[in-house]
Every structure is written in C-alpha cells, then in structure tokens.
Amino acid sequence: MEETPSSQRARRAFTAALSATGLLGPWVGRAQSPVVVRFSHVVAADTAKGRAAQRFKELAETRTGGRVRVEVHANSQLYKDREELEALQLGTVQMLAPSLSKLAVLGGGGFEAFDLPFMFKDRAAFRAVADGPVGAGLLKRLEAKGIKGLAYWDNGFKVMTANRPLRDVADFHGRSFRVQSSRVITAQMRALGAEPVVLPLSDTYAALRDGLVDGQEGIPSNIYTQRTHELQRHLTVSHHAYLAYAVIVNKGFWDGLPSDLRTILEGALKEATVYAQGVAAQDNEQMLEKIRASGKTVVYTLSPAELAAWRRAMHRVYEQAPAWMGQEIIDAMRAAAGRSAP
C-alpha cells in the first residue's frame, strides 16, 4: 500500500523518537552524521599549503552535499613536525600535507632526493618528477605503512637567513642553521661548513629570538608567516633547493569511505592541488616583496660566481646521498628534472 503524506510524516516522526531513545541502536546516528576529516598541518592558513587545504574543505563539503565535513587545523594547532606522522597511522587526524623530507622514515630515503641541493632548475621540473612516475612510486611506498599517497603540492625555492650576510661559502662557517629533519639537508648545511639543528617549524621563532640558532634555511612565505624575519637582518636569495608537500591520508579510513565520496574528494583534491600551484610561486614573491618592505631584513641575490662557488660546496652531498636511497633514485630523479649533473 502506497504511503499517504500523512503516513509519511507520522512514520519519520516515530523513528525521529526512537532513534532519540537509543532504541534503534547508534547505528543510525552514524548514518545520519557526516564523515569527519581532520586535517592537520604546521604552517600558517595564509600560505600556499593552509590555503589549498582550506579550497579542499570548501569543495570537499559542497560537493558531497554536507555529507563530508573537512576540520583544518593550522600552524600546528595539533600536532608538530614530528608528532603529526604517528598521528595520522593511529587515525588520530585522517589528512596531512608534509613536506616531503618527513616522508624519508616511512617510504624508505628516497623522499630525501626531492631535498638535494639544485636538482630543480624550476618548477616544471619538479612537477615533471612528481606527476611521473618517480613520484608516483615514492607514495606507493606508503600503503605498506598504512598511508595513502594522493598528490603532490608545491611550495617554491628556499632561501638562507642569518644575522650577517651570507654571500661567500666563508660565511657559513661555525654558524648554526635551524633544518628540517632529513640526512640531506643536514648534509648540506656540513658541507658548506654549518651547524644543522633540527628542529619542528613551530620552534623556530623562540630558537632564534634566544641564540639557540644563527640562521634558517626555508621559503619566502614561511619566513614571512612565522614572522622570523623579524629576528634576522639577512636574506640571501639562493634557490638552493624546492620545498614542497605531500597530501596524504590513513589508508584505512580512505579505504573505508564509501566508493562515491572518494570520488568526490579525489576531484576535490585535484582541483585544491592545481590551486596550490598557482598561488605557490604567486605567494613567495609577495612575501619576498613584503620582507624587503618591512626594513627589517636585507635581501640579497647571489651572483653567478657566489652561486657556482654554492654549488661546487654543496656537490659533496651527491657522494653521500647513494647510502641513504641509493643511486637508482638520484638518477632516476635527474633524468625526469632534466638534470645531468647537480
């Protein structure tokens, strides 16, 4: 028999009472909930990565009708550097967007070649390895730890800052510089005569306020954001290295997701990932422009001797690295940035 209007109100609100009750079982609340995403990081909402994971929320949310809600927690509200992995395997937090030197101690060293010095001449070559398939079988990696690789994010090319001008290999010596964990970076800071200290991007600002440190190394808007700049009267424009992210999930939680809204949140996150990339470069430059501005800190740009003088201390690095992740991915990794030579 076909339900009349009136039947049909009376039948909602009789299992709208019941399910108050508990006496449909929670199941039901869990239908009627949405999917929960939590999604941390550790740098500032206004920057290319806090930006792109706010777009993801925003088309995440209106495409699946309400039935997916994305919590983005900021500038490590949650978790730090290195608390932020564990969190994500525990399904503590289902979404992250790492820089890619953190992901060395899950998929194996070879995350580390996207942090050595000069392999990215520009931008398409970074996305020429990370759209390929070296990247795409460095976040197939994951999956034996329990993690997803969906996309890569970029971020823009770092600098160097310190309280003297840092022009000259020279001037590296004996000073100690503020790294993100990864036997690269270290590495490089030894060869151009420094100190490495890792510490979490949170830490940073108080690590230089009190001495703790001499310098950084890390991107435009980062500086900018975290408001380190304030603290270091120099800047040198190096373009050393490419700084970039990727977006990961808990592959149970994904996996779990009905086959629809995984769908939904792929084209959403493809869409977020082409975002981040136009506002990346776009962004650096502004906080570059912005650093200048502040009269705070003087910007500087190496010249082609001081780069090549960089450069040639730095290439020691590439007779280290092959003990960490091996010659296989170095090459690889050139060959696809069209690099022959670091």
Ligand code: LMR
The other form holds:
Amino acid sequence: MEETPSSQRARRAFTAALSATGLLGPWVGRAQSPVVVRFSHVVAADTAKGRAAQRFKELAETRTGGRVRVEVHANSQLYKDREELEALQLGTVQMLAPSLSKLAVLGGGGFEAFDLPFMFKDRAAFRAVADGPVGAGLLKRLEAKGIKGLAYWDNGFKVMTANRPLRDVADFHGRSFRVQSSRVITAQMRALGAEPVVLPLSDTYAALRDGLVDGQEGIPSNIYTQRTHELQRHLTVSHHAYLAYAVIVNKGFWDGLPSDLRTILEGALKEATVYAQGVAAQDNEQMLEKIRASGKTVVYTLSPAELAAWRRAMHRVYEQAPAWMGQEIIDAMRAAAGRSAP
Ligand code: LMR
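Could the form predicted in complex with this ligand be given as well, to go with the form predicted on its own?
Okay, now the whole complex, with that chain kicking things off.
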C-alpha cells in the first residue's frame, strides 16, 4: 500500500520518538555516536529560514569535528505547526524556529505583541526589540515550559493575497483568510471585516485550492515556495506586520550537552543568525519579483490613503490586545521599536 504524506509524517515522527527514547536498539546513543540535533521547520529549504538552518548545520558539524550531527527536516516533513512545539517539549526534536506568532501558547501572550499591526517601521526596529531587553525577557519566559530561546531570526513584512483585489477595507468583508495561531492576527482580520481561519502552513495550499478559505497573509518567500500565488490572483503589498522567528531548543537537552559543545553550537548559531538577517530581505524582494514575473498574480502596492485606512481599521486590535498580554509589554515593545503611537 502506498504511503500518504500524512502516514509518512506519522511514521517519521514515530521513528524519531523511538530513537529519542533509545528503544531503537543499543546502536543508538553509543559513546562514540555523534549528538544528534533534529531541527524541524515548516517552510521550504530554499527560504531564509531553510538556508539559515542549513548554515547552522554546516557550521555546527564542521566546528565540532563531527561530534554533533544536525538533521534538518524542512517543509513540515516531520511535524506541522503545533505538533512540532509538542515534539520539542517531549524531546523528539531538539531544535525549532517557529514564527513568534506560534509561541503565544508557550510563553503567555507576550510573543503576540510582535504581531501587532504596524509595530515595526523597518527591519532595524524589529532588531532593536529582538536584541534588547524585551526580546531577551520574552525568550526567558519559555524556560518555565522546558524550552530555551536562543536567537531571533528575521524574515520580512507581510502582504495579503486573495482572488480579488484587496485595496479598500471593504474588500475584506465576508471573506475568510488563513491565519497563524495568534489572537492578534485573528483580531486583525476581524478588524478588517474578514473571518480568520487558523491553519498550519502545510494545510494552506489545499485550503485555498478547495475553497475552504478565500485568502491569506504571509511573506513573498513563503507564498512563492509554497506555490500559493498559483492559486491567488491578487497580492497586495501592505507591510502591515512583520514575520520573524525564535530559534528554540529543548532545555533539558541543551543544558545536558557537554559545555564545550554548547559553546561551539552557540557560536555557530550566532553566525547563522547574522546570515539569516542578510538573506531575508533579499529573499523576499526576489520572490516578489518571481511572483510578479509568473504572470499568475497581480501585485499591487497600497496608496498612502489606502494604507492609512487599513491602519485605522486595524487600530482596534490595540484596544483588545492588553487583555491578552498586558499593556506593559505593548508599551515596552513600542518604545524599543521607536513607535510613539500605533
Ligand atoms: C506561517 O505559518 O505562515 C509561517 O509561520 C511559516 C513560517 O515559518 O515562515
């Protein structure tokens, strides 16, 4: 019988779980065996995150002289969005780089502040938050959940897609949009008059193809590599929010590493983080050009007046958000991002 993608995923997850528990046999975990870091993520290998994960692997393996082996599993091969967070806590994978939107379930509501509309005016503003005390404080909150946050990786500013032009706020009315599992993004879609539908990235293509949702928001690199643009005739450049990631590890695993190995891995991750920053901007620009060149999707950039109307509509999210995350984190993030008002 042929395996379906979901039974393949289940089999791989099962094998990974078995090997993590040592049940696969005495040949797993011999003294000379390398330490295996399973690094799972949900996007294509040919994206900023995919390439940064590969760079981390190369640096880690070379610098430890083979004492560490990093297995990168791209494109939800091993786990989908929520499953991968559970797998990390169980220790069946050791490393992930989920979007900050998906971390809310683990670290209280604080991470969702990164999703607040128009929080960041540019990449530097995101880095100022991520590299400062606000970013460090949020990563620290994960420790209570058995997770250690090691770094923030960039991606880029989000755009919207649908099968009809999205210019006026009224264009959203009555339409459904796939969103990540973030209360802020859900509220943002409702503020625009649309119906949000939370789905893993790996289910988005099928949901659009089968008409379960009308549109989605995301960054050009994911839209192109997941082939979403083949199903969506209109893309609006709105840059209404920023997509970024946290590189996180199972804390028990990380703390249990020999300290020399941990130091090498930290150094490798630092370099991979700088690399990710460099490729993310370029990647999204190139992918937007490819989407345009494909002729399948009309790319439209909002006029200043249209953008102002989107912004006004989305402002409602700032009234709801304090109930989920506290006003303090919103104020701290805004101050670090150099935003006096949303
Ligand atoms: C999404 O689900 O749209 C993104 O978080 C995917 C990713 O990891 O870039």
